[in-house]
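Next up is one chain by itself, shown in structure tokens, the form predicted on its own.
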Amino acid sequence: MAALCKWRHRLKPAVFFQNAARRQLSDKHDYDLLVIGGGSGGLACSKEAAQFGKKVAVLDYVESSPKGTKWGLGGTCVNVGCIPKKLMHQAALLGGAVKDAQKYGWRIPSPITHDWLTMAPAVQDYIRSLNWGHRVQLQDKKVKYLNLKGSLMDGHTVRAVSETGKESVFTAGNIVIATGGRPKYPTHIPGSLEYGISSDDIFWLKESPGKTLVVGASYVALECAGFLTGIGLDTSVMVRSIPLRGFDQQIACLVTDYMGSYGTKFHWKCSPSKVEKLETGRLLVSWTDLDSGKEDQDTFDTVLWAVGRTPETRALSLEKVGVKMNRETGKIIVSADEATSVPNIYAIGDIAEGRPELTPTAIQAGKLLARRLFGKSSKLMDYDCVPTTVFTPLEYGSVGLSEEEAVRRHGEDGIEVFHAFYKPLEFTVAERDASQCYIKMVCLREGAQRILGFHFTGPNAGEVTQGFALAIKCGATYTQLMATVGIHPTSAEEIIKLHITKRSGLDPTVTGC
């Protein structure tokens, strides 16, 4: 027995040195995880990693827009995207509700006017509260926040530079790039950069943008044009090709038709050629009609470019360390587990090639990545059937395949499209036009008819779509949809009453309640 105890005693130094070696291995880096980019995806990833007791840091630095606009922690969504957009969309909806209210018996003094100087600071103050909230959350979860601009030196090393130019070097076991994107400027158009603004600026303007030309037909362009029209501003949209590229085109046309009836002017198949500043301070925009070749021009107070976004990769030194990118898009090529071509370096969110440019997908991908790195999980992000909503005056919610994509994959004879035009109850007394309120369910034609895609235009489209997204994600079928009891009276109940197919050629307009 004494000999056994003596043997155990001799073993202790060996165990000590083994444990010390393990500690040395884990302590050879400054951090277990270092995230470059403090947007939705980067913050989610960092906080999730910290839950596993890991040492985590977030580097976030916002370069000013060409107009000098700058903001705090939280990325595009919080500062110049989803949040301010939805709040200004709400301001526009309230304007419409005030007009409707008169039909419902409310006596509203006329004229009804909107004050940008009241709305904008209120929205901006809320954004600043979110900036502060993110900093507090990082502190609570023991994530180090560094207001520094990061670039890669190798697979484990990041060079960080402060606003004053002071340099620091940090090492990490794993590096996640989540720097997102910024709006593009068509610099080949004279005056575009000097006199135009982007979505990085519109929400932080100190004065009303006045008469505005929005160039582009992305969801950013249409959402901005929609709320500007809704608060009473003279707003035009210049479209070079098609609206809402990548979305169902029948629905996209319904959205723009509604916007046209709502008061937004459209210049279809037109391309701007020059922006000049007049002595009055107004902007003279010249453009070409691409069909006729005719030149035209008009004056505006503001020109908003919404012609796409470019990934924030320029200052990251990606090529220096061997991170592969798509030359055309500038995005980082990643595998299914968000890994780049360099071990221990990952990329999530808008900066990753082939990923939806949506906040919720970046958040989910960030959390799952942290769990795989530190929580022994193997679960990958599933990018199929991701729901989204375009917050135009008539909202458009969708999940799954567009009709065009369903035809491409399964053929016209392989799908069945159930559809309906309906009138929301709240539109009736207000005598609002509902001719673009529409529902489309794209299904496989055979068997129980699995639902491939869902599309909805109408009030509260995001709220409606979120619920159906769960069912479709779980493989819901048209048969199951028909067995579902509706909630009356709602717009959503019209979905579970869909029975007319496009193939039948019958009028899909809903009659009765």
Given for the second form:
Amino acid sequence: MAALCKWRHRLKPAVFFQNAARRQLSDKHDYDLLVIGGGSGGLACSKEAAQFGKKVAVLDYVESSPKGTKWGLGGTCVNVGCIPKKLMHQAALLGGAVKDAQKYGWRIPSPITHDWLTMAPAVQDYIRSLNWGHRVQLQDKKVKYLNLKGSLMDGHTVRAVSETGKESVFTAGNIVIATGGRPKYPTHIPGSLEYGISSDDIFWLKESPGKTLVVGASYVALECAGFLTGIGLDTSVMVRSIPLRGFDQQIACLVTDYMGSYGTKFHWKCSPSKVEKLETGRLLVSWTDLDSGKEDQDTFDTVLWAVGRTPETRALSLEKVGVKMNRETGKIIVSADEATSVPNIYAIGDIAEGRPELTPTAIQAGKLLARRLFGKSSKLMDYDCVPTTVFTPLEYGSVGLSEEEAVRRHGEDGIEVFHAFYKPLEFTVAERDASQCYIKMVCLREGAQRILGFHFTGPNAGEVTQGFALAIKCGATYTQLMATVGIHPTSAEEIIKLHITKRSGLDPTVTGC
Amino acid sequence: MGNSVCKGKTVFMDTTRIKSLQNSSTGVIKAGEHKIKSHLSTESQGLSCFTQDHSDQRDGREIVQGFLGQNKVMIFSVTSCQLSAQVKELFRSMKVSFCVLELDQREDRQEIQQALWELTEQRELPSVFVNRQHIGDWEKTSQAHREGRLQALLDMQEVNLSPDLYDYDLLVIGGGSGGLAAAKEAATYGKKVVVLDYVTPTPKGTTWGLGGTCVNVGCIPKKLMHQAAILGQAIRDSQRYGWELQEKVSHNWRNMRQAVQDHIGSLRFGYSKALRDSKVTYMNAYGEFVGPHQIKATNSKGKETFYTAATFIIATGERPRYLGIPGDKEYCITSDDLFSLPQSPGRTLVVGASYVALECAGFLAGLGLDISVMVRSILLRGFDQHMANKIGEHMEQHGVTFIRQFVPTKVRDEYHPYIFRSSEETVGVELLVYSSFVWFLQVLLAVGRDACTRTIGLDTVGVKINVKTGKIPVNEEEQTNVPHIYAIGDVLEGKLELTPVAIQAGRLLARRLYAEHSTKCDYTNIPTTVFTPLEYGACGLSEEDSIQKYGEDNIEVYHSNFWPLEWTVPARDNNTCYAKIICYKQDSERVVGFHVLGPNAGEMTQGFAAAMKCGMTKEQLDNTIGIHPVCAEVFTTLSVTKRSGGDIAKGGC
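Having seen the form predicted on its own, please provide the structure of the form predicted together with its partner chain.
Below is the whole assembly, all chains and molecules, this chain first.
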């Protein structure tokens, strides 16, 4: 079979006839499209393809985490990513809301405590409903769902293995790889794998993680540490170098400052060296202060590694069929149309080199790919100006360039940075400190001052950022922004009132309303 | 003497004839020129001393006030009148310059005499005024001279006659959002600015300080109380998210009120400080025009002071309307009173369906009170009705009772045996068709607002208002029909009544006046948010208005329900939140209307409003990547048109 497919592949006519050829071949394949990976991107791509009347299958198989955590259809976002993290972030925010409420006249008998065993099952129930929803959607759209682990045999053939080890082989006109990534373990640290957990496990823990050490300063690390602190757990973060690499560093500092002021402990410039399990069942973590070289240690109930993610390519046999990868990152190299080095094999989402690791980009890329493959569309995915939000206790929404990147591209004299420290109205009566609520708009300095980057920290940063992402997509300039009338009283209105430039050195604190 | 007493007629004439006269005599008077003319007028006749006039519809009253406003000594005279000559001689002997208007030389003699009669209730000529104060005829004037009163009046502070001698460059009446913004902006250009702000107490006696409606009895307290209600929901939600509360929670109005009022106090402090810092003079006094360039300021003790200025901005805003039914002012409160009520209003009837009514009803219900809303016809007039009805449904689902198509006819204060009588008044409302009274502890009227324009002397200076609404029509530069008098904010006719609009208009106006800017306030695509329990953000046209403007076939409406992720765990209000955009098909599906119902609607709407300023189209919406998981991302994936009737229930992500 494999040989046959190779032969077909060799016979494949020039690009001009590709579509015709595909149509001919489609009858001979089991599927028109086979997607490996049932996450956001894979599901979107398969459903979209099915809309065009194509025969589509999705292979999804979740390899247990080292701790043994498994989950259903939907990929990282639904099961161990955006959804559970935002819900637990919300749980933490509500803890703050309950405290705020007392300032707003609500009489609440104290003390209030948080019960992990109420929250986690509630979150998990919702995730299961989403798993189910995805199953139903696939069924409705006549996409075949196969709970099998797929690997490539050649450009048109996939071998699939079930949980029990049963093998089957499928052929497809097109193959989309959307297997995403999984958390990395620092395996060089003794005890890391045996005693540590990752974001794959945290949301599915059967009991409260208790006193937790989060290692890493990625957004995953900070988000997890943030909500754990928020639900009242003793939480520490160990950071080797800088927080939120790739994000605007001034904002990253504000975000961590805020966390610090709300009880998250930070061990800056420290690197763990060893994790041991004590007789009590607790974990003894040793670490080195990278500046002083001093060794230190403390006991924790949980150690959460959030030191990055590895693309899930191990089981795909990519080398075997010649799919080119970036050796350093392990990601699949793709062109602007998501094509890999092997014809008919595409890659979308977190697995693709140079793509933002975000659910909505994977979804959009998957949809557009399906439309190009089957819907006579030629529209490419635009990866420019993708907005994102970090759900740390103080949320951080951003779109476009960081200040550092803008300086790098346009030079310090080529940009104008408008900024403001503001106080959300809700914070006033609640007597909350708003020292880190900040807005920064990076603009070109010339002409109408086109907006290059937008950064916002504060409550509901995601909701605030979305519309501005659109404005930037529409080519918004600082001048246009200033001509927009504010909505009073909101935090977002402070954005359209920005008028202090960083260059001026004036105090950017907003006073009055 | 009898034959020299000149009497006028009391006939009202149309005022068109004045136009030609005024045109022949005036124009915009330049600073120095005006001063000279005034001086020369001492011995001259008729039209030689005059008032500025740019209107063609002025009546006698305005003309008289105009003269009075600009001349320290004003004599209305008749050339042939012996007594008039004697009066003139008297002032000459005192070496005082004066202005004479010889009525027999004017075509509008009758109008002027009528105006004098109305002003002084005397018909005798000559009629002498000093410093705007009526002295009387020759007899009264000479008597005043003998008693020294005339000299005393003359010694009073000079009424400045030339712009460079005015007390201020800019006088702003009304220290609300718009007035303060304009004043501060003008001051940054080195202008001498004064703001008069005075809050007439409500019938219930509520009053407040600087800052206007928004800060004291509007946006700020309502959003904070809305937040208190939202936090009540958060407390309920929090239990589903694992927070354990030992007992039932309850709400304490007094604590909330105190916290809210403390914040308002700090804002007010900030405002006065900002005014001081920018060197704007602030006076807690009621401003009233007494002359084209002169204002009478009356403070709370009734002390009157007069100020002149080259330019004026009217920013007096609006106050809540009463119904005019028996008992309304005695027993009902308005939003002016609500936020500072010493105790919880308790079981409350909200009358009206304006956004003020629904917002107040919403947060009161959210605080756990038993709330009814009495609606005469539709909810949220002027807003998209589809959205308005959804807001109503949501409020009903959350325990607010709507009494539709009723109006209250009488409010009485009576003891009711079944109602717990707290220290607050117990008020009953009699409904039209109800056979008996329906009892409430408090009745909140929110039936609209009236512009504060009828008692600030606008008729004196001839500023036109819409007689029916009291609103001031202005041109696109916020200029009234009287060129040196501008108006901004809620008093404007046909403009949105929103704080940021007033601020923007005020600021831009000051820049145009003093900094040679030309940018005008753009009143289109202004975003707004209604802070009902389910918040409603909107920008651009309502569906009704877009159909009217573009035709039903030329617009495409995309819509979707959405379920905020935060609401899933508490499993509440599925398919309540709603997103809608209205696109104009003929212009590449440009978005002309944006509407969203959901939590943080205001925060969501702002950015989209900016995008609409940049001409956002449906395609650009589709090309924008969503932020996951937030509510606002729904706008990047809208695919169902209303026309199609497709399913808009939101499933999964």
